[in-house]
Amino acid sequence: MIYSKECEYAIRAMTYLAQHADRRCMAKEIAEKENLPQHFLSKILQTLVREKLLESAKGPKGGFQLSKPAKTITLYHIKKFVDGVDDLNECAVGLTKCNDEMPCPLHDDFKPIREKVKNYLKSTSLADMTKALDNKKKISKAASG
């Protein structure tokens, strides 16, 4: 696993503001719609609002948006603000002193694949999330349809 429940519950909900950016999205409407935990929802888009990836407004007209464009917006941006990215360049085997000069056992054959995840997390917006969703609903309504 790349991201805890949280950082996970996150890209949900980001994703899925990214898809109403048209609009200002209640807590309780995207733990409805993406079938998650309301009150940790609640949490956890409070953690992003403090770290300036989600605006929120109080009243009839509030909720969550985005506070930038989705394009802009990484997957990267998303764990870093809420697990942390540390464990991303961390030993396979936790060591604390494994590098290219001290490697470990597994040293060679992790290394490419963290760069590979950091690499894909770094490139895949909400943007692009958003439109491999809309894809797979397209695939899915064609294949039952």
The other form holds:
2 protein chains.
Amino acid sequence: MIYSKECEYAIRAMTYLAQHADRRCMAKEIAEKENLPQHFLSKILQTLVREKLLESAKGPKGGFQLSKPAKTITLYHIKKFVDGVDDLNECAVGLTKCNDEMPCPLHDDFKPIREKVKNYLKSTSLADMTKALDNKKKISKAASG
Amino acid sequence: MIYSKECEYAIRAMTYLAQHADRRCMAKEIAEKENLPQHFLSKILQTLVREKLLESAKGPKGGFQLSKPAKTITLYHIKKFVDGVDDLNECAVGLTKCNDEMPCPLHDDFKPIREKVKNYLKSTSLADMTKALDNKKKISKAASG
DNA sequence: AGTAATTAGGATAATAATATCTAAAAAGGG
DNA sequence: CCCTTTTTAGATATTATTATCCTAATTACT
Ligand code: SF4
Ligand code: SF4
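Okay, that is the form predicted on its own; can I get the form predicted in complex with the DNA now?
Now the complete complex, all chains and molecules, led by this one.
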């Protein structure tokens, strides 16, 4: 609803990296564990390296890792580099470009929602993602055992 | 952010029809007035007829019109028939399918936002769209004159 | 130095979204 | 009945997204 596959894969891969921040992870490993198309993922990781969100190393013991602490990388950052964030500043209705002085239909109803989405992306870091995943694991264990 | 071009065009066309509910409008007219690709729009209008949201008539004096009152047709209905609404029930994060008992990361943060979007689409009718447009026109006149 | 491992980058392929074109069918007006 | 207008439907074209493949470059280890 909010981002492309490419961006979704980027987020999932970076979340995986955040969960294994103690070492480098290979593209192949991430693809297998997260069930992502391997070659496509490699491309995505390359662009994330170019955008300085990741660091990479070639050869044996090579792989990818976050270039900075997980709590400083937000979903917004990732979307910004992969998809761009223009759509978050455009109308849901699509009648004209956004402009507070000359609002289009439903401005007052829609703009707050759009702001909430933007805010959610900006306030959610990879650290939050891993925390949420840990929680899920706990709940899952409690339920089954 | 929420729907495809096709759906956006559908909404804009149907809003136009709601504004001119007293008569039938030709595809060409709608395309010109709303600045939409004409042939693509024709296709879209055809599917809306098949889905019973519009009625059509061929030949001279032909064209398209809403099949029921503007206030009974919501953005949600339109999206449902054009794009489908599955994405409104899926995760923003994309890690797994939605399931309240086994929530994925950020469920509690994201789900309310998603519900707000859904609600917005369900509670916004074509009549609301025309009302908002009228309002805009008024404001625009007051500002310039 | 040699070899295996791994990322980087370019070429290509497959699929989906967006857009156009053309001919056929239906309706109205002469 | 014929001509014009307009929708309908199907074929085709274009572009963007998603995905794969292949080769080169880099590095680690022996
Ligand atoms: S003014 Fe409001 S309704 Fe109009 S484009 Fe901006 S956010 Fe959308
Ligand atoms: S985060 Fe919540 S809304 Fe999203 S898939 Fe998970 S349970 Fe569903």
